[in-house]
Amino acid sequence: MFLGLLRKRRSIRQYEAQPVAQEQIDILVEAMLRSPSSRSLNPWHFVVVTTPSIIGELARSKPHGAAFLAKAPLAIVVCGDPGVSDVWVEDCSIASVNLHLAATDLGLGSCWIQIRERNFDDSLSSEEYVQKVLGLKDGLRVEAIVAIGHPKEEKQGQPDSSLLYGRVSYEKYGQTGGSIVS
């Protein structure tokens, strides 16, 4: 069931030394690929990395959130082409929802790092770094890096109780009522 999907996915950041199977890279790929997409325009493109070493030049484009991926066995670059679409940045958002809850689904763990909007250092955007890292082309932009692996952390998911149900309103902002589901 989808809400038992949502209940238990959770950031992991530590994974097994064991690869993602081809099979299970190939689902995680048609997941992402069946992401709604503003008027169907599909700003986004895809980069699979498993080579190692990439992973960790990859594991370096931010100072802080970012050095857990050395470990991952798999990294997804999500990108975006602003002159398809002025909304890039949602599609490709809801895309690596798509990546997150498809890796969950396979008993697998991931993490969001954030790259769009991120310093590598003084002088130079994360952005900028991972496009040099992984040659993209002019004008391709990077919102993120998903890190994925076989867990080698279990955590549980979010409690009902961390839920923030006071920031539901119904029929008109600051109105309480409805049902909560649970």
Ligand SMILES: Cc1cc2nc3c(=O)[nH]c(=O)nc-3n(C[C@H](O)[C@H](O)[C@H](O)COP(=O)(O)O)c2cc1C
Contents of the next structure:
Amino acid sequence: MFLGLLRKRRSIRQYEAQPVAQEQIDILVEAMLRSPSSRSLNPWHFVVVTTPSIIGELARSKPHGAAFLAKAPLAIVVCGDPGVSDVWVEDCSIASVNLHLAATDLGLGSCWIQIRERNFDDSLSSEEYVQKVLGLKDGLRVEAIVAIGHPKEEKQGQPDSSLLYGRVSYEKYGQTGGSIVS
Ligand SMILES: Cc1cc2nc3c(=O)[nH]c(=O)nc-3n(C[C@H](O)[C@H](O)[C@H](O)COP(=O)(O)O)c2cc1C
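Would you generate the structure of this protein in the form predicted in complex with this ligand, following the form predicted alone above?
All chains and molecules follow, beginning with the one already shown.
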């Protein structure tokens, strides 16, 4: 059940050394390519990386929150073309979430690494750094890297008590409703 998948989904940052099988990579690619996009313009480009040295370079794309990627057997870099769609960020986000959920469904662990709006250092953005590492074509933007591998850590799904039901209004903003009150 899809809700069961959502209930168990977590960000997993520790991975076994075992590679992700090509059949599983193919399913992950299919999940991304089945994403809806505004006006069906499909502005995304995905770079699937399994070469450890390139993954190691990507793991240095920002000072915080990316180092764990170095030990992942698979990284998928989610890029978008603003020349194709003005809402490439939304489209890339949907594809990234589909990827994250498909990985969970396959029993893999995954975690989003934010690249857009982040910096490599004082003079270079994380996007510029990743563009150089991967040799992206001019104009292609980088939203995120999704790290993927067989999980080496176990996490329970987020508890029901953590769900922000108070952020949900009914009919008008601020009006309570529904049957679950937190
Ligand atoms: C847009 C976005 C950016 C994120 N960026 C990072 C990141 O750069 N590094 C990281 O370790 N986790 C990142 N995460 C994962 C969040 O930290 C994680 O989803 C959040 O702490 C909730 O934990 P959970 O996913 O296990 O439920 C990101 C998640 C999202 C949705």
